[in-house]
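Just one chain follows, in the form predicted on its own, and it is written as structure tokens.
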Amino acid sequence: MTGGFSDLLLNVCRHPAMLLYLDQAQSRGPTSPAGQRANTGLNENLAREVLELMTLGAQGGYTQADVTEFAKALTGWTLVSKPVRERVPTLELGAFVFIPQFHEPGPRTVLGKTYAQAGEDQAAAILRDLSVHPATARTIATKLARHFISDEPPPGAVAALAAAFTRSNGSLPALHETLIGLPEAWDAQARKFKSPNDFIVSGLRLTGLNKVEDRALIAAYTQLGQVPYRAPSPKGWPDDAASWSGGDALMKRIEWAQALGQRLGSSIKPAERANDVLGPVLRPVTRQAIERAESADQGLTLALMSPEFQWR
């Protein structure tokens, strides 16, 4: 996060979890030595998701031919499995490795630019160009503005972030600095409804707990519908209020908040803690409701479920 988007993108695409999740580890060039011998096929998943989700975006101007060409360039990018380790015994299981015998030979043309046969670096060169493409700047700017400002990203904020991305060749610190400096990012009205992850983490921070049992934490994420590593699609988890604020979802939050309150009992003074955490955002009517709660656990539940705490 202190480097460049190009480095981040490259590391994501080489990560074992990504290679396995999108089946890149099994992709073979159709005319590569391994592809001809084993009659295994080309897998386009990683190439498609890089173009659609990680860089240009669905409206970024790429074609199916670009997806296929990029997928061919990516062949050979895999990880060290037990069979692969027989070829490279010095590498650890699960490490990224490029296997030339898996790579589709020949030049590749993506977005009108031809990339010479260069083994592992062929796909890396495509990724480097994608990482600084104008459409990528807009995609990343929109995602940042949506996550940190509002579900409907302000056009001015998106334009400022995209300009910073382009000006700095995708420097992530430059993006962070621009984001923090945007007046839209400091709007007094909270515009982002907390995801289950945000709610659980901030809820535990409010209570002051510094240790939670693994099983309890997993149960909380399961109950609220955002189990780590189980996003519903390669796109990841939703980042908008409508996806997390339905009636059933809110009831589950209430149940979790009640269970947390019952566990902590009278060890917390909810009104004081809410005032410390929310400060001037805490409305008098909310503070009064927490103070008038019949018990400390009920007061904690009210604090956790207050509008001021549910939105950020």
Contents of the next structure:
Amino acid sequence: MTGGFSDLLLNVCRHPAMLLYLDQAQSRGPTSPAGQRANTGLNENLAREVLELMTLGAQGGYTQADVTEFAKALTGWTLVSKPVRERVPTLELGAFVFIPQFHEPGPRTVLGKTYAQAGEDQAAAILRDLSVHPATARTIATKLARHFISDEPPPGAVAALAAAFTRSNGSLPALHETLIGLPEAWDAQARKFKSPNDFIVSGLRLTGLNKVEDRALIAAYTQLGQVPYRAPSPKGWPDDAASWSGGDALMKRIEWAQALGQRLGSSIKPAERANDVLGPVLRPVTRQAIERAESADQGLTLALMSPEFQWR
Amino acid sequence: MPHATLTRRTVLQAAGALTLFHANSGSAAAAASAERKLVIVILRGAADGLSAVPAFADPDYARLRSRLAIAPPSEKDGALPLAQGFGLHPQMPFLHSLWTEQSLAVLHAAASPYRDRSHFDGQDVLESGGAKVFAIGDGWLNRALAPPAAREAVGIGRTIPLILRGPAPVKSWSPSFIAAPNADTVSRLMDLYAGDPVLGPSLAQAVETSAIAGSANMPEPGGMRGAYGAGANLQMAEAATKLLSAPGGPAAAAMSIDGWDTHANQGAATGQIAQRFKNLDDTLKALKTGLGTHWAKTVVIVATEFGRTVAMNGTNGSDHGQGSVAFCCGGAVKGGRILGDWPGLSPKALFEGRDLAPVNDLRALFAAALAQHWGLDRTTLETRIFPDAKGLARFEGLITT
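Return the structure block for the form predicted together with its partner chain; the form predicted on its own was the one displayed.
All chains and molecules follow, beginning with the one already shown.
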């Protein structure tokens, strides 16, 4: 978060979890020594998702040929398996490693540029070029604006963020600074519906509970539909109100808030707490409803489920 | 953790609190049009149509598919025979029984108009009904609910899928694993949500929906794993049938089954994809069982965003492709038919040399269901529900009218 997007991208693509998740660990160059010998070959999953989801975007102007070429360049990027470690005991099991015998030999052409590098540097050079591509600047700017400003990101904010991305060569601190300085980010009309993760974290903060059993926490994330590391697809979690604010999802939030309220009982004065947490945002009508609740736990449920607390 | 649902009493309380919100719904015409049920099952992740419905008689099938190939019916673990050299994956005996009783039609080599290979964009086109990615912001099934019939629909799952998003109000439901909300708390929240255009209507619909589905006899608690695994799909199917069958229940339901992106170790008659097909088969069976007498007037369509490469990839799986298969089944379907054209698997016939050519437009199947089952007229279908879709195949006589 304090470095450049380029480093972030390369580290993500070398991360063992990503290598396994998108099948890169098993991909072999079709004419590489390993590809010719064993019963394995190319897998284009990671290459495609890098182009589509992490950099250029689906409308970013790449072709199937670019995907295949990039996938070939990525061959050899894998992790230390048990057989590899048996041969080279100094390697750490499960860590990233480049294995030349898996790598598809020869130059690769991606987005019209030819990469003649040998070995690991070839895909790294492609990733570095992708990381500063203008389409990538737009992708990242749009994601940030959607996440921090509103579901329909204001075009001016996206343009400003994209310009900052390009100007700073993808420096993440520069982007964060730009974001904080944008008037759109402070517009009272621009609001975001909390994701389950936002809601659980902020809800626990509101209650002041600083110790929650792991099981209870996992149960909460499961109930609310956002289990960590279990995003439904490589695209990650939805980032808009329409995806999270369905009636059923609201019911699940009430259930969780109610369970939390019951657990805390009268150890909290809900109206005061809501006032402390929400400040000027707390409407008189909500404050009154919390004060008139039939019990402290119902009051806390109402505070957690109030529109003021559900939107950020 | 014991499984708890809304009790009858709290349901009635909550429903009572809701009367004001629904004072003007439920005309006699709407009740009549709601008798014909339409269920859309979306297989997310690009399900392999050549594994679901193997074209075992195609001269190129076995060679190209290699270890993904399903054997002909005469061999061990072979396909369940359909017609014209097609079969069903051996893990789908229920679907095969529907074929035998002529309640299943199959559209092969089918796809939306989307011609790239992104799951998310493909699902956008499949569900929006647009001709291009992001051309339309709402879903075709939602648009098909519009007046005068003013049908209702329910989304089964934790989020409302795009296919059901849009101007017509829809309900949603998913399985719950902890204590149900206190009806009094819900009613107080209703007051707080009065001015919120998103949360107000959303909570109102939820109370009404959980009053029906929540009283369902759920299968065993299932625990946290149940929320993701095969059990959850059955539970969702069962809830869908309860909601659809309730007096005045919705005419349509949409649910999703995930886990079809079989890039590695896909398997054939057994293995990863076989388990998915078994679960799909069980889920469809649960729909039929749960719908009871409503099954006779039900159409279920199973579709996916696109298919997979014909040839096996380097990791015993398949990559993103084009044409896949869609199922149209139910008591209202006049089945036992393979619909559309078959492009074959010869090198020249493949799309970009790798994928089953998408010669049949999925929108034609959706439109046929909406036309024959719900009586939507062709002009509405080819302009408003599916813009830029003139001249779709009509599949006349597919559904009992």
